[in-house]
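Quick heads-up: it's one chain on its own, the form predicted alone, in structure tokens.
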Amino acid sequence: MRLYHAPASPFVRKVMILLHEAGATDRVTLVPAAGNPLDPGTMPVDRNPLGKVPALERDDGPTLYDSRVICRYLDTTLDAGLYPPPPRLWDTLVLEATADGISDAAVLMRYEEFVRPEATRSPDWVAAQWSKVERALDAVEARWMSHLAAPLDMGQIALGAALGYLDFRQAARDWRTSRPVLAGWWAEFAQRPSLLATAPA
């Protein structure tokens, strides 16, 4: 399998954390890809018409794209057990979707601040995206801490990728002070070998 890969992407990082946790990094070949909405660059547009990473080129079927699709496929193929059976599955999927929403908003902020021409940038747009991030983080602090204390699953991995991206791209924004319990969880979770091995730089 070939994984189209950009190490700064929180969505790629999700996939890479799964591979590390499953002990299966040797099962994929990483193919560097870079681009943005204004210039697809080397993004695999012939395999993912949306021009995004990650994209997983399989030996036995069409290329898969969207990190949630790829993670479900790899979890099944590798028997990783990161999507538990119902009823906990539904919480795992909702937490994964919440974390991916944080990553989506943070990536849009990055594009607005560094990709769009300066004259067309919208501070209001950036503020609106950060509001989404804050609401989602508040929800995690209020609702999801017991889930985060349970055995490892893809909801936790997706949240780790999202928080890592916030620290990487939005370090000047303090998300921790008003969320001390989540901040404490992240301080410990970020030390997992799979997280250390995939940290963006």
Given for the second form:
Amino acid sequence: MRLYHAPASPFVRKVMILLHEAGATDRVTLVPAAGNPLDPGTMPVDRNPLGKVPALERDDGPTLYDSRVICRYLDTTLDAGLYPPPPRLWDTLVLEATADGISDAAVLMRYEEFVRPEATRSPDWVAAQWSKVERALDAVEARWMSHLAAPLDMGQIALGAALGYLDFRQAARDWRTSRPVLAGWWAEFAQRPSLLATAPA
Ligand code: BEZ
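One more: the block was the form predicted alone; return the form predicted in complex with ligand BEZ.
After this comes the whole thing, all chains and molecules, with the earlier chain placed first.
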């Protein structure tokens, strides 16, 4: 299998953490891809018309995207057990969606601040994206800590990828002080070998 890959993408990182946790990094060849909404560059537009990574080119079927589809596919194929059976599955999927929403908002902030031409940038729009991130982090601090303390699942992995991306691209914004429990979880979770091996670059 070939995985279209960008080392800064939190969505690619989800897939890479899953592969590390499953001991299956040798099952994929990484294909570097770079681009943005204004210039798809080397993004795999012929494989994913949305021009985004990750995209997983399979040996025996059409290319898969986005990260949630790829992670479900790899979890099933590798029998990784990162999506538990219902009813816990619904919590895992909602946490994954919440974490992906944090990553989405943070990537849009990055594009607004570094890709959009300076004359048309909107600080209000960036602030609105950050508000979305803050609401989601507040919800995790208030409601999800017992889930984060349970055995590893794809919700936790997606949250790790999102928090790692915030530290990477929004390091000047302090999300930790008002969310000390989540900050403590992240300090420990970030030390897993799968997280250390996939740090954004
Ligand atoms: C970034 O450089 O922040 C980035 C690159 C690819 C996908 C998403 C984000």
